[in-house]
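What follows is one chain in C-alpha cells, specifically the form predicted on its own.
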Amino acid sequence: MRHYPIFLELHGRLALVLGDGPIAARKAEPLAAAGATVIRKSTFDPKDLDGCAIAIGADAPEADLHALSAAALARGIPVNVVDRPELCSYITPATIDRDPITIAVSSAGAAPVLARLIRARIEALIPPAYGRLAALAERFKDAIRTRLPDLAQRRRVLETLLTGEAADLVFAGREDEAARVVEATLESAEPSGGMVFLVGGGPGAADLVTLRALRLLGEADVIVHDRLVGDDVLDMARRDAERIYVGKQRANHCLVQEEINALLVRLAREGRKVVRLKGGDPFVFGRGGEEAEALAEAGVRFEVVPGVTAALACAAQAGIPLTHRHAARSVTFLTGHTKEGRLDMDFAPLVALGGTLAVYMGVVSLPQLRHGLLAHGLDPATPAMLIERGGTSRQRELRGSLDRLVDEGPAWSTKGPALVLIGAAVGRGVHFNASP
C-alpha cells in the first residue's frame, strides 16, 4: 500500500483552492459538497493558508504552484498540485459519492485512468439505495446500542438488518416500512448464545478460498487459526476481529488439541461468532472432527465449511491427475505421522488397491513409506512426487521413484507443508504452458 487512506472532516473549514481555470473549479465542488469554506485564489499569497485544513492548486502560475507546496509543506497543511506528484503531500482518488458513504480508489498515481474506470465498474454494482440503507443506520444508532450493550450481538443484529427485510424495502423506495422492521427487530432481540464455525481456509492461496468461508471471515468476532493459515487468507478477516493463534508443528504445540477445545467452548458461550480456521479442509487431517465432537457435547452450535484440501490442490497445481481412466480407479488420504517412532499403516491392501496414495506430513516417515510399500509388491518404479507448499504461487515438485524421494527429499524440503503422492496416475501428469 503506497498511501495511507484517511477521509477528512473538513465541515466548517477552510479550504484553498488555487487557480483560475476549470479544474481548479471542478476541485472546488467536492469540497464545497464536504462542508468546507472554500477559498478560491488566482495567485499565491502565504497568508492565505492562514487557518487552512487542506490545499488546492491547479491552472496557476508555475511559481504560484511551487510556492503553494513549500508554504503548505512547511505548515503540515495536506497540499494536492493536480498532475504534479512531487508537490503533493496526497493524491486525490476517485470517488464513489452514496452519502453518508464514500468509496475511494487510487492506483497511487500510476494510472489514474484505470482508477476511473474501476470506479464506474463499482458505481453499477452500488446503486444510491446503499446510501439511504447507510442513513436508516445512522438513524437507529444509538437505539440499537442502547438495546444491545454487547457488541458481537449488535453486530449480528446489524448484518442481519442491512441484508434483509429492512434493506429489502429501503431497496424499493419504502424506508418508513423498513423503519418499522428495524423497531419490531429490536423490540424482540434477545441475548443470544455464540457460535463456531469450523472453516476449511484451502492451501494457502486466497482465491481458492470458498464464498461461504470468504463472508464468515468478514463476519467472525473471533478468529482461532492454525499455523498452515496463509497470510492473505487471514488479510480478508475482518480488522477488528480477534485473532488467537494455536498453530502446531511436529512435537511443538501452541495448545493442544483438548486446550483448543476448551477455547472454542467458552468463546462461544460469551456469546461470541467463532471462526476455527483451519488450513485445508476441517475433516481431512484438519482435527475438525474433535473440536466438532467436543462442541456438541457443550451443547455449543457449530457449522463446518468445507475447504480445498491439499492433495487436491497440489495435484491440480502439478497437473496431476488424482485419478485415471486408464491408471487409478481410487484415491486413498493417508497421514504419514508416526506413533512412538512408527508409521503405523496396512500396506498390503493400499498396494493391492492400486490407486493414488495422498500422504500428508509423509516427509519424516518417508523411509518407513517406501519400506512398507515395496515389501508388500509396490513396483520400485512407481512413480512418485514430493510437493511442497502445494496450491500456493511458492510451490515446489520433486518428481521420481520412491528412492528418489527417501534419498533426495530431505535436504530438498525447506519444511513447508508437504505431500506425498504416488501411483501410476501421478505418471501422467500434465506440465501446464503458464502462457494462454
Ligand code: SAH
Second form
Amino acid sequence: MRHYPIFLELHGRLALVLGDGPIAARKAEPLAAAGATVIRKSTFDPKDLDGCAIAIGADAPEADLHALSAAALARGIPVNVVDRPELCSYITPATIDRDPITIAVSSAGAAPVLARLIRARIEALIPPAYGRLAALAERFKDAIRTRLPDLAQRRRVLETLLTGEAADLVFAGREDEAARVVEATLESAEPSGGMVFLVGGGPGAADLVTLRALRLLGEADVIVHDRLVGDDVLDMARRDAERIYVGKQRANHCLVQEEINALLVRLAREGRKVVRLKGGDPFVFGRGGEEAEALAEAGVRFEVVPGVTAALACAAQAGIPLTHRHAARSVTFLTGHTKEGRLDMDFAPLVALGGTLAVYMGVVSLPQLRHGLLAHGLDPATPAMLIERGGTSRQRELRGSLDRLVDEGPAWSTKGPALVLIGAAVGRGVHFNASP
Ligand code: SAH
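Moving on from the form predicted on its own, kindly provide the form predicted in complex with the named molecule as a structure.
Let's see the whole complex now, leading with the same chain.
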C-alpha cells in the first residue's frame, strides 16, 4: 500500500485554498461540503496557514506554491498542490458520495484516469439509496447496541438487516416499513426469515445484467441457476455463495420443475437469501410464474427482478427494430416448443396482426412454423432471421426468408440458444457497420 487512507474531520475547521483559477475553485467545493471554512487567497502569506487543518494550492505563482508546500510541511499541515506530487503530503482520491457513506479510490498517482473509471464502476454498483440505508442504520445504532450487547450476535443481526428485507424496503423507497422490520427484528433478536428473488440474468453478457440483479448476486447465500445463465454472469456472484445447478433435461420436465419449486421453498425456510437466477427475464418463458405460485402457496416471501429478454437483446445487437412505424405495429413473443411433436399454435391471428414475431425455442419446430404461417397467408418473402447466442459477444445471425431458415438452419446451428424473428421490420434492420 503506497498511502495510508484516512477521512478527515473538517467541521468548523479552517482550510486554505491558494490560487484564483477554476481548479482552485473546484477544489474548494468538497472542502466546504465537508464542513470546512474555506479561506481563498491568490498569493501566499505564511500567516494564512494559522489555525488551518488542511491546505490546497492550484493556479498560483510557482514561488507561492513552493512556499505553501514548505510552510505546511514544516507545520505538519496536510498539503496538496494540484498535479505536483513532489509538493504534496497527501493526494486527493476519486470519491463517491453516498452520505454518510463515502468511498475513496486512489491509484497513488499512477493512473488517475483508471481510478476515475473504477469510481464510475463502484458508483454504478452502489446506488444512491445506500446513503438512505446507512441513515437507517445510524437511526437504530444505539438501540441495536443496547438490545444486542454481544458483538458477534449484533454483527449477525446487522448483516441480515442490511442485506435483507429492511434493505430491500429502503431501496424500494419504503423507509417506514423498513424501520418497522428493524424494530420487529430487535424485539425478537432473531434475523428475519429467508426470501427468494426470481432474478432475470439477461441474455448472457455480464454488462446486460441489471444493477438490482447485480446487487442481489453479491448478497445471495445461495444461487439456484440453470443452463442459460452464462459463466460471465455467475462470476459476478458472491464468492462464498452456494451454487446449485438445476439445468433441465427435455424429457422429465414436470418432475424437475416440481423439485426446483420444493428446493426454493426449503432453502428459504432455512432462513437463506436465495437468488433463483434465470436466463433473460424470469417471466418470459422462464417458468418464473410457476415458481412464484409455488412460493406464494408455501407462504415464502419473494420478489421478481426483470431481465433483458432474448428477443430484445437479439434484436438490439442485430440492429432490428422490433416495432417500426412503417413496418410493425406490434411484437409478439411466442414459444415454438412442441408437445408430442406438435406445434400447438393459432396461426391466423398471428398473420393477421402483421407485426414482428419473436419465436423462442423455435429452431426445432421451424418447418411446422413455416407451414402454419404460410398456410394462413403470410407472404413467403417476409424477412426472417435466426439469431444464436444473442446479446453476447458470440451472437450469430442467419438472415433470409423462412425457406432459407428451414433449409440452412439445422446445418448452420451450433446448438446455442437461438431465437427466430419474423416480419417486415426484420428487413428494416440497420446494422451499425453497414456501409451507407
Ligand atoms: N427467460 C428467457 C427465455 C427462456 S426459454 C428469456 O427471457 O430470454 C429458452 C429460449 O430462449 C431458448 O430456446 C432461445 O429460443 C431463447 N434464448 C435465450 N437466450 C437466448 C440468447 N442469448 N440468444 C437467442 N435466444 C435465446
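All of these numbers come straight from a predicted model, not from anything done at the bench. By rigid core we mean the largest C-alpha set that fits within 1.5 Å across both forms. Residue numbers count along the first chain shown, from 1.
- Arg272 is not among the residues whose C-alpha shifts by 2 Å or more between the two forms once the rigid core is aligned; its shift stays under 2 Å.
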